[in-house]
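Just the one chain here, laid out as structure tokens, in the form predicted alone.
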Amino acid sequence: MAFEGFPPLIADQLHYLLNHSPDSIKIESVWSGNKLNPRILDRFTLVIPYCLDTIKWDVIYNSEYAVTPPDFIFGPDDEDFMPCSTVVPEDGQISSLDKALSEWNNEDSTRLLVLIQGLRDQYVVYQRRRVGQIDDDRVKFEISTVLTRKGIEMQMTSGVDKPEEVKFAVPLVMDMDINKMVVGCPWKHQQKIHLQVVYPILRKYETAPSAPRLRLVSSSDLKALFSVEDVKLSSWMDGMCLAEYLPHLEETLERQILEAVSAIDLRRSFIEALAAFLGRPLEADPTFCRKATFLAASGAFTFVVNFFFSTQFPKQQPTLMLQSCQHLNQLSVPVKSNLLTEYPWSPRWEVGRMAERLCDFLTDEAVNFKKYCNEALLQY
């Protein structure tokens, strides 16, 4: 994003925050508090990931006196969040937030990130304390069984039109480093999978707690290898707790991730098998083998074939899109076909037969595509 309008020192801190935060913080809006020159921006709203959702904090600098750290306005549901209280920690150690404030230096571009991280650490403690005060035996029991796991976040949510709920974000622990399992992996950050668990608060008139809502959430980059949306979660049985549910889930994910890594080699073998019929690809995804492009011909008619692979290959066949090298529409864009998925396919075939049957289909489809291209030009 551009930082025009911000004083240079504030712009440097904001730039560093957005480019180095491990939490993918974003800016929602910006405005000015400078009455003498309203074109000078010194205030903005941050959207901060928390508990697999987001929280919004307003950051208030004073552009006329920028040597001091900014003020913060927290969300309307967090009126009791007072991170700068004078309570001394039990271990006697100075908090990361107090340290960030005492060491504030407006010329140090890293300080805003350090301050946000200190505030977020305090917010984790604040929400954990709120959840611990809830008069719900099930929630208290769940907290006691999972608190030994590192990185758990929890949140109390409520509103006028919705019931009180407790949300847990549980990082799943697997005996594997996903980043190191893919050759040539481009990921800069460690890939993670979390289980979001939402418990409705038990009402006094209710005799039994209802099952929590469960949702898997992963790092966005992981979708190139493995989509958690394809994972079928086990049913939550009566009387079950997270300590029972998590080990089986983690074991299932480990197995499916290993299968996803193996599928890369299978997709690569299929692309190599296509090359025997279509020639060397013009381009191909060398890491995850999710895309490949070949040049093909039917007589004098030349066209490009784009292959798109899902993580479920070969259970799910590739999606094809043809693109003419000789026909342009009125915008000078090559004419393309619709996405094609209806052709002979069986995941039980070996890759050579898959490629052969698909190329036989392309031989017939090329005639239809050429006709489609000629008709498309007549419409303009």
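From a predicted model like this one, the values you see are computed outputs, not experimental measurements. C-alpha atoms forming the largest set that superposes within 1.5 Å between two forms make up the rigid core. Positions refer to the first chain, counted from 1. First, how it differs from the form predicted in complex with the partner chain.
Superposition on the rigid core between these two forms places the CA atom of W345 2 Å or more away from its counterpart. In this overlay on the rigid core, M176 has a C-alpha that sits 2 Å or more away from its partner position between these two forms. In the core-superposed comparison between these two forms, L362 has its Cα shifted by at least 2 Å.
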Given for the second form:
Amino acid sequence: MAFEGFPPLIADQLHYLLNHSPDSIKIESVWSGNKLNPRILDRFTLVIPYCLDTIKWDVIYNSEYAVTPPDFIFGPDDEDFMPCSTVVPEDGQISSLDKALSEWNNEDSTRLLVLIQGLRDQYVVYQRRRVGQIDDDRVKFEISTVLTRKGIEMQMTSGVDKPEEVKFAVPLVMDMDINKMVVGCPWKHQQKIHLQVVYPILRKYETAPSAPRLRLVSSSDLKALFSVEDVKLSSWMDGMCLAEYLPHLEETLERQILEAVSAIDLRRSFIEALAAFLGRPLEADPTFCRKATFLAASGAFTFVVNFFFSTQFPKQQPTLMLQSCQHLNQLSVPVKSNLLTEYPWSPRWEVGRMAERLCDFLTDEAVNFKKYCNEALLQY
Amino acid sequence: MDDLFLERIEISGPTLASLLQRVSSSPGDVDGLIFGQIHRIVPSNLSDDSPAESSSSSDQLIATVTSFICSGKTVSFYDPLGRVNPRRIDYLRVDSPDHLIGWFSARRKTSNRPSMRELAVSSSLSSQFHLPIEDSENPKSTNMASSVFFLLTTPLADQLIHTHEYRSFQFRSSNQRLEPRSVGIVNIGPAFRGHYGSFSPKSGFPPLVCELRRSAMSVDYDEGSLSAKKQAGKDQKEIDALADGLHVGDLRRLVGAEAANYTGGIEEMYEKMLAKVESLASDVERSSAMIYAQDKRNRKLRYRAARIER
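Could you present the same protein in the form predicted in complex with the partner chain, rather than the form predicted alone shown above?
Now the full complex is given, and it begins with the chain already shown.
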């Protein structure tokens, strides 16, 4: 992202915000409100993750008076959102947001982050209040029973042609620090798993509330370790509530995450076992062991074997792809085989036996692949 | 205080034009105060039906913007949290005799929704400032909060034809919201005659008491008493503000026995008023040039402080 157009002090604040925010905040567009120097940028739109969705806030600086703190324009649905308290609260406690605004210092590059976090915290409270005001018995009950759980975000969605809905984003397995469980963890942000619950609001003529829509959502980096799509959500019984549903789901998730973490070691030991037959790998993914590449030979024919592991290994066998070192097509690209998944495999074998059987298969397959490569070259 | 509902907000064409001009000539975002009056009017939608409705409930309140003062920057009379500082308002309005009716904010290339700070400022302003409601039928007037807010923006997309957008709002204390209100632009012309129904002319001239005074105090023009001299001096000051070189005594020619020369007197007065306007205009031009030069220097310093290099 180019910050050259911003005055240096604003650019510093933006850099700090984008690099240090716990949520992955993005900048959508930048522009200038200056008449005399339209190249000096002083306005931008932030895209901030909220409740498994995003909210967009316009941040308005005044490049003519760069010492004043920025102003914010919130979304069109958030007219009532009034985060600044114009009166000093009764307990005399000044919120961090008010403090950041009233003691603004444009030389301090951390202030914009403090502001955005303060505003986001207020926004969570604001949305919760809005949801609490809805005249719906089920939603009221759910709020009262899950209130003790930390970090729940709520959102009201309503549109002209859309039915009213209340969205909950419930953070799950908060006690597990997934980042710490992975050795050599490359993730910058804390990995989280949320359950999204969408309650349709009961219309006047309906009598029984319909079941909420449920969906598991994880941060995208987590896919290298564990895919939430593989988790089967148990069905929502009639008259069930969230407080009943969550403990069982969390138990399942915890077990599956632990399995996924131990699956890394399984994949690693399998790769190590392969090395006994194929020699040291050319390349291997050291953290999650999802990929490994070996050099193999059949007589004078040398080729590269790529292994791709799914998170379901060893239940699912690795996918193979062979690549010749001697056959190049017209574009000087090595000839490659199709993805191979059909070969003898049993998840109950020990890793040594898995590697041995696989290498047996490779010995046979090398002959087929050589023939395939020669044919491929003849076609040109 | 009741949270009274404003039916609409009116502004005269020239006032709006001068507001737009002031805003669009400034290099960055600006804010300022707006002054005016609040009138209670009885709408003339009388019909034969439903006489049960009492007249007071159908009264409408209308805000009229008569003038404004632009601060030339943002965060001028409030702090970054939006808390209004009455001392800074007094400093900004100087000694404007008009009632403070609200404020305005102008920002280029932004969406025309009130911002976080604008909402806070409107809330703070209307909790601290009030103005009387002008009501000819019921002079025992009540007060109303200074709750008007004008938002002036320019469109975000460059390819649009229009260059300015404005919206007016009223801050309602009951729901802590800025509610949009329609803006009525009042111009001169037959179509707008109704708007001048509540117009009461105000003259900057001292009262023409010459005739009264003569009848009460014989034919003696030369009044030696101290209070009369003081009064004459005060009157002269008021006239000096309006016309160049017109004496209090000259006003006598407009009433009483000398009113035969009425036309000549009026013409002389207009000429002297025009002379005053011209001398004011040249003063303004000179001082504007100085302000412009000073403004340029200030901006250079501000840019240096913000480390903006050009």
